[in-house]
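One chain is shown next in structure tokens, namely the form predicted alone.
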Amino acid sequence: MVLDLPFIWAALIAFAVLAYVVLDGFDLGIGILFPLFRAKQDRDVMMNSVAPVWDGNETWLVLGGGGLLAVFPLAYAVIMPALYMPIILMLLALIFRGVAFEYRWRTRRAEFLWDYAFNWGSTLAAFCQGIALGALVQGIKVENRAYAGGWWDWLTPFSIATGLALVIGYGLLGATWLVMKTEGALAEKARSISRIAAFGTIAAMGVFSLWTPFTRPLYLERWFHGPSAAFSVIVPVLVFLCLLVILRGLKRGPDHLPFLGALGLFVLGYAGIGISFYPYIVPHAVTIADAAAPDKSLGFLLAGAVVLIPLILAYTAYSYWVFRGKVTHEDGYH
């Protein structure tokens, strides 16, 4: 049997990006929600809740970006020039956020400055990720296997709206994470925020479900004609079920239920993007097969990925298992 190596690698990179979004999304959400919790003790607990795992979560970003360069060099060469600005801003924001995470615990006089850096770094990183996604969904102008657009093509009403929507979605992940990991007044406030963020996320998904098909004829064809049109019925039903799971968990528990429901919303949204894109890796311009490196290179890299990815999954699962349960103010981060 001949393996379809470009498809396998496309699936692996798609999985890595999804893993980054759902794992790093909630700790970015913690930073986004920081201004809503003014007490120092609450902020300490919020940071402690993600302290053991936040660094490892970003492994998937490295795997997705590095994998794209190694496996689909043409796609990397097209996407990067088109999205230089939002990607550079995202990386700078993640750097400020990471430095703030470490330095905040080393000072008292300047702690408020690092709180601002953590908040704005998280918010800007989420916003830029949304802008990059929106620009990619709208399509990138390609001529002769190279980016042919302008410097500001990424900045459109659609991409800005996508950035705002992702900030709301990450806020939902962060709030439901706090419901699951904290207790007392902090958890109760997170419940209230989770309800608002859940409806905000659902509203954003509804807006983009109606907006996206009209940005490109292929999306309209994919979602409302042919066999894939069935997903236009199935996905909204599943989204509604996820909302019910979130609301039920917030009202009756168990506390992990809202977080699982929020993850479900992101998985459904991501699946919708995948259905819209396939078989393109750069929508309407470059297919997965066209962008792939030679099969010998893909096979060589796959041999490493078969070992590396299970190891990453294993240590990620182990770290979450070790640090399971509720977090209190006494659980310090050093």
Second form
Amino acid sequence: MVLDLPFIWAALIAFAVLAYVVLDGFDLGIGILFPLFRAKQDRDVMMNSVAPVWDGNETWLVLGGGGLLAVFPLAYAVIMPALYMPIILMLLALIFRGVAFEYRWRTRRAEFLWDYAFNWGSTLAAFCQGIALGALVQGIKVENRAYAGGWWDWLTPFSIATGLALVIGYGLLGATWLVMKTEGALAEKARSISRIAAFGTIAAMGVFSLWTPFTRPLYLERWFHGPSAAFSVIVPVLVFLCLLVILRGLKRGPDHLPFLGALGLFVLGYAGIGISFYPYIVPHAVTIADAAAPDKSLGFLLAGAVVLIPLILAYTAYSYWVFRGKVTHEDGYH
Amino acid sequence: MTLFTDAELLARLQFAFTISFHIIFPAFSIGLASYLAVLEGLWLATRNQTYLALFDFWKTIFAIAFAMGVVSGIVMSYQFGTNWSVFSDKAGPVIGPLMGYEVLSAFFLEAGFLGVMLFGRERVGPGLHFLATLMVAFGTLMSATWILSVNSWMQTPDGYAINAAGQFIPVDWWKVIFNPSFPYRLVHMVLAAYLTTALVVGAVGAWHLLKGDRDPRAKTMFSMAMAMVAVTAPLQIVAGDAHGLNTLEHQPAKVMAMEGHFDSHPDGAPLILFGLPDQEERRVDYQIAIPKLSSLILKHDLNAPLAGLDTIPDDREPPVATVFWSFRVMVGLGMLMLALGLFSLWHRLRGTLHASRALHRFALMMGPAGFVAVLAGWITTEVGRQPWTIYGLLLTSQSRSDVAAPAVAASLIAFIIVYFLVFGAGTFYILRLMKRLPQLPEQDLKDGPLRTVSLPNPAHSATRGGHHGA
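Having seen the form predicted alone, please provide the structure of the form predicted together with its partner chain.
And the full complex, kicking off with our chain again.
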């Protein structure tokens, strides 16, 4: 075999999850920020700024889950039962906030209820995703190709902290998205929220970085010894640069700069987690090679993926292009 | 209560509940997406405003049904792992890539073009907008193709081997995808989706006609829907029959349960029309049966021998009563659909399609029949596969995650509450939209010049709002 198929697929799945995090991150973020904007007009604009794209954003989550089943079935079979509660809560939360996109335009009387559904659903989904990340980082118990822990193992101070961190991070993505996509008082308010959320996100990343190495000795090793240690020096510098980009963009524009800076923060954090995991897919328990389906499965799906993923990126970009520019209240799609 | 301590039963209930709710939405949106494409195509070809108005009317309903389908579908993609992790580990290498293709070739396509289809007509112009609608419709059909291939493989596995870790691994992808029951199931399900949608569209048209509304939209949708029912209902009966014969060949125990044949019949098996199957006593009580007809239907020979469940070990039999009854519900409704199709044809030929109140009442009554038939059909085929998840190879009892019963029970209750709340509200909104044909004025002027708007200009959209329904 010339190609290391499991490795290629690990990279593709990692890309799918990252795409999910940043894309659904900003539309979940809009939901998280909902309580800070009380005026119906503002909320209509916020919702409309993501209405044409949220569906595609969430599809990356299905690719992450479905892809894991396809190419790393063992990892899927271990992770899902281990994260049973947070995943089911996340799914239920996604239901509420997903249908809110359509329902809230179909009623006057119950509109406030679907506003709550959108806000709570988005926040809970983000929180559960953060918990899932934390639980995965701190490690899960595997015996005989199966999860061997209890159904509350995921709940620790560390996972609660990562849950909160992700809510703040998505809030930043949402706020900077609003800076980019809206104008007037709404954009001004989003600007000041972005500033606070940017510092919040940096603080959360700092706490996460200091805490993680002490959850497992392997991380400590990874972070401070060997070639990957260089990353531990570079990342803080790059994080600082991203912060400057965000702050500069907020002050002087252009309006898409803060969003790009926030994306940068997510990519950096994500890369750090990826380096800490490698070569495991379930930290300390299952490696990429262990979990991989046979090459015949990986090759079959890869043949389609190399054609379809660029196509998907192309028409997704097209869809964003169609709905480019500032969204105003008169733009109401509904 | 034993129900709350039996984790396997709870996990099965949870899957049955979440998938039953889910299938309702695709069954409707597969058909509706194609209908929307037809409506928009007709509008582009004829510039008849009725088609465009109908498109806008059904587009709003589609948006809600599709959103419900998406969120209930995301749940499905994680259900395999949360409650059925052993199955996922073992079957993942075979069915996983098929589902991966479903995501890559269908879900992204639908989601990517849905935004343009719902909100983008002014921005992209009618030609590209039509392309978006076609892509959404094509996506729903692709999705059905892949997922039915997966389900069919679980019913009639082929093209696989088993490795040292006990996993099913692909040997011949062609055989995996085009496994023996796949073509039959695909045709049967796509027809079912079209029929279901036609019945809903027909019922909405009938309702407005019964109200005395002579709106051209009501007449057009009723006429189109009845034509669709008249064509697809008989086709569906032929397809269903072929699917049944295929099942007899590959999953005989399922057909035995459908027929209620506890005993083998060496010289012609009777067709039991109705009765109460008693699996303990191994007989069908109070049965009304037509001698030898089952052999005629299944073997095309009155005296052909048919084996019964006595040839299957007791612990490898499906639950007979459920399969027996769900099958009869499906077939009974199928016959009623055929009757509706023929009745509408008769009125069409007499020129009374839009005048017959009896026909309109019948069509209104049949509005939900497609959904019930789809559910009954899926119950027949899925319960009929028991006690296996992968037929003949992996038992349901050996497929499950080792998750504590209280966790499964708690999540099941949460799903039930949330689904009834959320999808109940969605159904309410859909019904309310169906009841209200929006006013037509201005529409003609408003949508006329659209074909000239070819360059998207987000800051100065020519027309704003209003095109997403009411």
